[in-house]
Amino acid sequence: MKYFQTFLRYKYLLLNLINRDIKVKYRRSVLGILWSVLNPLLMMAVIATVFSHIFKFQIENFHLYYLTGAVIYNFISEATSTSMMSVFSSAALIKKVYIPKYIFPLEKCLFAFVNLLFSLVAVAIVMLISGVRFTFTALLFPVPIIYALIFSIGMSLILSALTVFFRDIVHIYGVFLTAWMYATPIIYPMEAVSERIQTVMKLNPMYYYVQYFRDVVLYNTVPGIRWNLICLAFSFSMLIIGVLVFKAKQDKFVLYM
């Protein structure tokens, strides 16, 4: 209850930080927020051309197949990578006034979430162009996104705390994100790899978020209880670990800033 009251006290600061990041990102941009829609569409066009024609992956509605995976990956990638330096880069403010330090990685996750919402417009456009029917299952699209958001917050708390002490994590994480993308069936079908590799890939939480999103948007199916429990387990396990790590380290932040 105490932490919830503290959060409510600083919710306006959180909103102002999100608003600031939006203004900074699209400052002096002619198209502004439209880039959040155009960027995934342009990337989709490039990837679809390369993998559907050159590598000849036979996936029905490959454009939408790629896009539904990419928006989830891009969200988690942006949320976690931008959160890494969020605490360290706010050192001047943290040293002057009391602010709950978790506000900074949380704000980066919510800012990435706002960008994701704009990217969903691109998904809707491609669905219309591809002739994919909008069914009642598509209304469940927020479910995997919320799972991914909870997971991202937990992971961001860990990364932002550790980065204060070890700045090299920023560079290492960039390599990890690339490996993570290829370890998730975003640009290729799961059946393209051996069963042994599939077993290993199913330890990847992003696989479940991506597949959940595809199921409700592209394949018009509703994942069962088991799938939801797996998503919940990954998301809340990461959130709990993130909170514990951040809480254990936050009192030492000022000594390393």
The other form holds:
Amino acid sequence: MKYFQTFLRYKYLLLNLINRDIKVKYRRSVLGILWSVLNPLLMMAVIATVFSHIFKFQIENFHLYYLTGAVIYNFISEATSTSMMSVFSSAALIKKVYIPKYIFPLEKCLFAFVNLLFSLVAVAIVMLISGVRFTFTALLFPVPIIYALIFSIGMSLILSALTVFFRDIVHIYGVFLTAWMYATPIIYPMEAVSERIQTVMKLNPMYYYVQYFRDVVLYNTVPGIRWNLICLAFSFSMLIIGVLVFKAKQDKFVLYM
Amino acid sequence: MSNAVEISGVSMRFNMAKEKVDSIKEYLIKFFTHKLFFDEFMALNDINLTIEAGEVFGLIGLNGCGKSTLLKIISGIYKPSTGSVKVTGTIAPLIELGAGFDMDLTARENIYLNGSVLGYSKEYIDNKFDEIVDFTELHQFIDVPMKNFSSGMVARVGFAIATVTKPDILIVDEILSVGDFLFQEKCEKRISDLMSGGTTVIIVSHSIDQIKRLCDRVAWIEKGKIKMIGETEEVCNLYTQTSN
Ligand SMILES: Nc1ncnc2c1ncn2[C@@H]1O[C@H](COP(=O)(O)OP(=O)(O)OP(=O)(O)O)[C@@H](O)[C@H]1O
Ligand SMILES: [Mg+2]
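Could the form predicted together with the partner chain be shown next, to go alongside the form predicted on its own?
The next block holds the full complex; its first chain is the one shown before.
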């Protein structure tokens, strides 16, 4: 209850910080918004051209297959990697006034969420061009995104807390993100790897969010209860671990900044 | 009389930054070569202090003795390494004015930004906006980026935002020395107004005159410990005698 009141009190600060990030990214350049729609489209064009020639396997609607995966991956990757530095780089503020420190990673996750909304425009454009039907199922697209958001917030809380103590995690995480991308079926289909590897790959939460998003947007399928429970379990365990780690460490932050 | 602030057994230990271990690599190297120890520094050592509601309380002491650290612990910016602090009521900390000011933004935008940093809502700032601007007397500069302000002008804006609330406890760290003498008088008047309204005030100042003029009681801190607590005159006189 007390925590909730504090959160409400700083809601306007949260909005202000998000607003400022949006201003910096989108309003300062006319191309800002256009660019954030174009960027995923261009990336998609490059990847699709390259890989459709290299790979033996055929994926129906490869452009959209890739884009739907990439959009989810980019969201989690952007949210967590921008959050990482957020607490540490707010040192000046944290040492001057009392602010609930989780505001900073939370803000970065929500800003990444805003950016994701623009990439969804790119998804819609590709759906139009490639003639995929817009169905009512596709309206479920916010569900996997919300799962991914909760997951990202949990992970960001952990990463931003650890970064205060160990600055070099930033570099390690950069490498990890690249590995994570290749470990998730974004460019290739799951069936392209052996059964054994598939079992390992199914431990990857990102796989479930990506697949969920594809199911509703691309395949007109509603994932079952089991799939939803797996997503919920991943998201909320990460959030709970994140809250616990952050809470245990936050009083020590000022000593290391 | 109820207590506004109860500080019991508070100590604050900082890591000295001689050789900061801030990466996994260094940590592992130090760990395996058995060199992992932190130089610790006690900025505050077993502080016990009770401040009554409605009281004007002064903290004096030489540079680096721990006054600002104590104020930050009371305001919740730092958590003490040991001991506990019990605060009753809302706090307006005037410790570092203008936290979060973005000098590229105008004074108007910064009032909203800094206000939100202090936990004000948008409606609240909307309502108090004119009052804040009136206090700064900077009407014609309100839409000018703050990088073009003098340091005194920046301080005016910061002070005006921080004191627009009616807090139960006001914490003031040396900020009365900013601004020209007219503005200093105005700040002191604002603080006296709050005091007469029943607000508890905790002041740090190097101006003994100011402390004598405002405070009911004073604590003298030396090297992180309380050297003396008592009536203003008594403590101040002993402090000036021994420090000279
Ligand atoms: N974040 C920090 N990390 C390490 N040491 C710190 C930190 N903050 C304060 N200190 C140390 O704690 C001691 C007390 O500092 P503090 O700012 O409380 O002094 P002060 O009494 O306010 O001095 P002044 O009169 O100069 O304002 C100083 O020796 C300072 O170096
Ligand atoms: Mg000080």
